[in-house]
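This document starts with one chain, in the form predicted alone, laid out as structure tokens.
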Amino acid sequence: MKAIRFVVAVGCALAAGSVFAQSGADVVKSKGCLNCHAVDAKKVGPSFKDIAAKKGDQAALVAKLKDGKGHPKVAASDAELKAAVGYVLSTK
């Protein structure tokens, strides 16, 4: 009986993890990035296309968002930050 509960618990945990995986576009929306940025127009911050045109290193951009250096610190997981930065860099 304990083995069955364990298998069910692990299965539920794995299923829940897959539900929380978000696309970069979803992360950008949910974390409020669109308050200051737009895909192709400058707002408070540069457009996503302008950011992508600079050919920034994905790891460096993730670190900048995570550490709050030159950009307000973003409260997001590493996976969310990578997804968001990947999305921004894909808008070339």
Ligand code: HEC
Second form
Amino acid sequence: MKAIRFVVAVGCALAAGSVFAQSGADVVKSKGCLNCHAVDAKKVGPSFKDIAAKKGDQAALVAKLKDGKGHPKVAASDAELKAAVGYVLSTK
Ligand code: HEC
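Please show me the structure of the same protein in the form predicted together with ligand HEC, now that we have looked at it in the form predicted alone.
Every chain and every other molecule in the complex is listed next, the one we just looked at coming first.
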């Protein structure tokens, strides 16, 4: 079930590619977030579902990732981080 939902989401993201620069799901892949995170398993960092269950403030999380304070520094633009965090919070 989950796999199917994922495929559908990616399909939509590709279809919407011309409208949105990059979807959050793309960003977490292309910016290496998935090296340390997975949607529903703990790796180096907590699972995205775990984060979504505990955190809700998108702006605060974007700021934290941007500063690289208390989180490994990530090389991504504001827009990319916003999309990525939005995606993380949507996995709840
Ligand atoms: C080098 C490993 C690593 C990479 C790469 C990484 N993370 Fe993390 N992340 C962690 C660890 C460890 C934590 C737990 C400590 C913390 O809260 O900062 C974490 C926590 C988080 C949190 C929760 C922060 C909080 O305040 O609870 C979010 C959101 C997050 N990561 C998003 C991302 C996104 C989006 C990316 C890609 C742009 C990313 N991470 C890349 C290791 C990583």
